[in-house]
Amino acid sequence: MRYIAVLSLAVIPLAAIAQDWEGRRVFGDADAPQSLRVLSSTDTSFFVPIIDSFLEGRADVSVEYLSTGTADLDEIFRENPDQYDVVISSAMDLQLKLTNDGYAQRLDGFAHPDWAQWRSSLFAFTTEPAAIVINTAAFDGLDIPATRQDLIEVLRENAPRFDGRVGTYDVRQSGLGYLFATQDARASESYWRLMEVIGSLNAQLYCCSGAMIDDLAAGRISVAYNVLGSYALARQDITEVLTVILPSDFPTTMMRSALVSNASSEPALAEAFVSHLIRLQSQGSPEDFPLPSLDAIQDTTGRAAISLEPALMTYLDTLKRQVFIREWENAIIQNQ
């Protein structure tokens, strides 16, 4: 599946015009009596079939889909919660805090596992692993790493080959990148050793998985750490170029989640959309729902997702975040 950038020629509210969106598209009749505004960190291409199926039989409804980065999404929504109806993000900690801070509407009556929701207000609908993704040709003659320690060793032993050619999230700018980093650090000290090695190789820092995957495919970098595996696997045009590795030492698997804004002007329609997401993830075909379902990772690898629980908000504390970012900068930004 290719990523698509779509510009709508429909009339867009002033708030949307002022914002520099990564993607923006209106589905259905822009003049429909009811309009649902979805603020999301997920690339538009993944949601095309989901929204199309939601609109079947709803000729009087349009959906405006607005995508941006996870950190920007949180800030944009907090500033204008009445401008958006549904909020979808891969940054579980930021979503949980929005819910905890009272921005999400409670939706009772959903048949959804307790572990995949929080206070009947935040609902997970995918499980997606963080992966090591490599340009396969760049590892010609080398062992493909299966663990983080393997990656540390191959980078150390072949430093000239990988200098300036290893990418990862800039956790200062990416909410998902920060979530993955803090969860990795909690799980194992190998994370900090890996960051020091990557930093010694003049790390390339990115806002998002899509940009890393593009540079991997183009050969501008050879390795990307903590890329969303679902994004890499969806790129059917470059499957022969990349290898996606799920590290076997410990999993870092996030759950993409959705909430209905407590200030939504279309609460019933927004609730119907979230219900549609939940139903599709368990009953839809890959064509209808081109993201990994809640069961996908457990079914194939036995990996558990990051828990949707208050402990997720630990590293959102201002002081803890400052300390973590400082340690990360000391490790990753050595020669810049």
The other form holds:
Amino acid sequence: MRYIAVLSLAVIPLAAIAQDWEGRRVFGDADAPQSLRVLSSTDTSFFVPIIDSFLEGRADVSVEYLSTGTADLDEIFRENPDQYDVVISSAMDLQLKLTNDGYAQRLDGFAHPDWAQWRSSLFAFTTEPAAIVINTAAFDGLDIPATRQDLIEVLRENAPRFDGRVGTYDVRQSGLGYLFATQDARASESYWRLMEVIGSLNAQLYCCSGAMIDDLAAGRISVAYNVLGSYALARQDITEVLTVILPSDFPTTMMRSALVSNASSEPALAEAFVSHLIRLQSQGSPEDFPLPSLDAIQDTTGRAAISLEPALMTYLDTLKRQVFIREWENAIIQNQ
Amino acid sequence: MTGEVPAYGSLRDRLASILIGGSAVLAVLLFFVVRGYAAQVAQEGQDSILSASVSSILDAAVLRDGAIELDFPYASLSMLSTASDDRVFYAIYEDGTLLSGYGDLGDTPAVAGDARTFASLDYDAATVRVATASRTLIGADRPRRVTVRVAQTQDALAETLNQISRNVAMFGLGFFALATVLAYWATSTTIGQLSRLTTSVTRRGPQDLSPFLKPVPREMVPLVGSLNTLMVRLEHSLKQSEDFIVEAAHRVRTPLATVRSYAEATFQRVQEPENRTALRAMMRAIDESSRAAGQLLDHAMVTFRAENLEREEITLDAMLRDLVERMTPIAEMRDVTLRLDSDGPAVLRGDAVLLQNAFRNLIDNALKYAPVDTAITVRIRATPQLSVDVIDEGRGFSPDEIDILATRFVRGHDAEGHIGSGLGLTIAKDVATAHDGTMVLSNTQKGGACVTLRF
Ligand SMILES: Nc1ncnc2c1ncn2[C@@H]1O[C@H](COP(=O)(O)OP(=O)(O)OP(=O)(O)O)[C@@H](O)[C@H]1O
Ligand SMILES: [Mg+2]
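Alongside the form predicted alone that was just displayed, please also present the structure of the form predicted in complex with the partner chain.
Shown next: the complete complex, the earlier chain at its head.
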């Protein structure tokens, strides 16, 4: 019996580490007395400068940054909330549900705008619009679409040219993809028409923005719908090749958000990290904070982001999700 | 006479504490009633939103291919957004089996029952308000019962209630403060009537026994009434004793005069030395008694007139000149010069009879106690203050008695051999007091007596 207990004690952290991470990186001295585990859906590269500046003057702190997809992240965290200190995700609905379900710790005393936080527990720190990203060369001789309707027409009229060359999120896998899809569907019927068209063109389905952008850059696909424009813009090497379009008919803007686990073993450090994040987004230069700040979208176009409210949980409902996924599958998977 | 009256409690304190205590109780009552009402209204508000949310979810329920489909609108949960970011939970059941949502949210609903219910329960370390409602869908094979339950934490509600409580508390405090000021004011005005009566009783002269006629509050009428009755009785008994004195003096004086004339006549006739001595002593005793009776009468008269003083313009210098003239023959008999020294017209509003009586007594004393061949000066000064000095050149007042000589029936120890009753200075002093003046006894540098009346 005792052996089993000892064994399981030894196995649990191993199991956690044995997880397949998209990215895993330890910042600072791995043997530091204090270590912060950050579970995130954001590519590690964006967080390098943020964590580096956080560790400045904190010699006895190390940060373990673990990244994975939004849906995975939600599952992993719900299983072992005590293993992680900070959870950062772009899937606002999943983050809000985590908070609603009591996984987040209340952090009082942050001067953060009301619309960018929920219950003083969930703090949004970026605004990132969903974009249509195209491989500029592939549109040679065609009008660059400005709206979803434009895109529908271009795709319809040039069906042979785009067959198998349109990419979008697989909403069944990606939490962020699902959030974008449901918000689009909520906003306009044109979403479904677009999905029909994309479906008829043998859509390529992706787990993540990064992969979509890679394929776009490599010319394997010509258009990607509902990609994080911020990811595309961050890739200095391919700015020539790609064009990022923010659809002008209606915006779908996501806010990346962070929360401190209620079961965190380093609550003070975790709070300091979130506070650092919030401060950087409003004060930091693009070098310190490579993601678009909260004001980035609000200021320039006056576009409102998806609001942080309990209604975000609507599409997470199993029955609703069933209906939505079925409709989505009907639209997108036609010839497969 | 002014014995300490023991105090038992305080009317003002009692009144004030009843009023203030009462308003404090009212304020607290107000606070709880309004707060309770506000809580009820706020709860009803939350219930109606929860109810609307439940309805909108229920309305979306349809049967498709024998399965429940529930594509409920975004607004169902959106309407539950609050300023305090309240947490929201929901559960959807089909015939008592969880379809989706939070399965541990309260008991599994009973299959029967149509009523929409509201309940408060603890869920995940918070108090939540739960609304539950059901709807029956008629399927091809059998009816299905869909039950929807929506719950919300009460942070915004608590915040609203706190806000209301704070406001109501402020309101209650304000009410209390105002009531306290009012209570203080009410108490002061009520007690003020008593103090006013007290002042008017205190301010009265010692002789003033007239009834109080100023209007007083109804509650004080019995008190003032009995006070007035007491005054009347007091005045009556005073008057009776005065009348008695006057009557007694009269009755004594007349026969004394007769006895005196007989004694005088007999004295002329008898030759035996011892008989003559006896008769001389007898006549002296008669003189003493008749003087006493006269002075008593005068004193009673002074007391009576002083009580209802009738003031008229009196030229004091003229009056005294007249008096001096009238007393000059007596002075001449004793070889005493009587002088009047006046610095001009001196006018006084007062009772001429009383003033004459007073000055006559003073000049009488000077004549009686000063040796022969001396002068008596009556000095009138109109400025800076109207004053009259009666100065003689005799032995003066003995310093150890000077403070008590103006007391009734008190005579100096050196007054033996002079006929007198000890009322002269008392009469003079009472007259001065009745005219709001003073009498001061002193001795001149040469040793003579000096009596000063100041008005
Ligand atoms: N001018 C004075 N000189 C010295 N002693 C005086 C003089 N006037 C009064 N006294 C003293 O004061 C006492 C009181 O005087 P008061 O006039 O009251 O009484 P009285 O003269 O004795 O009697 P009466 O009532 O007949 O006047 C006198 O007995 C006397 O001792
Ligand atoms: Mg005398």
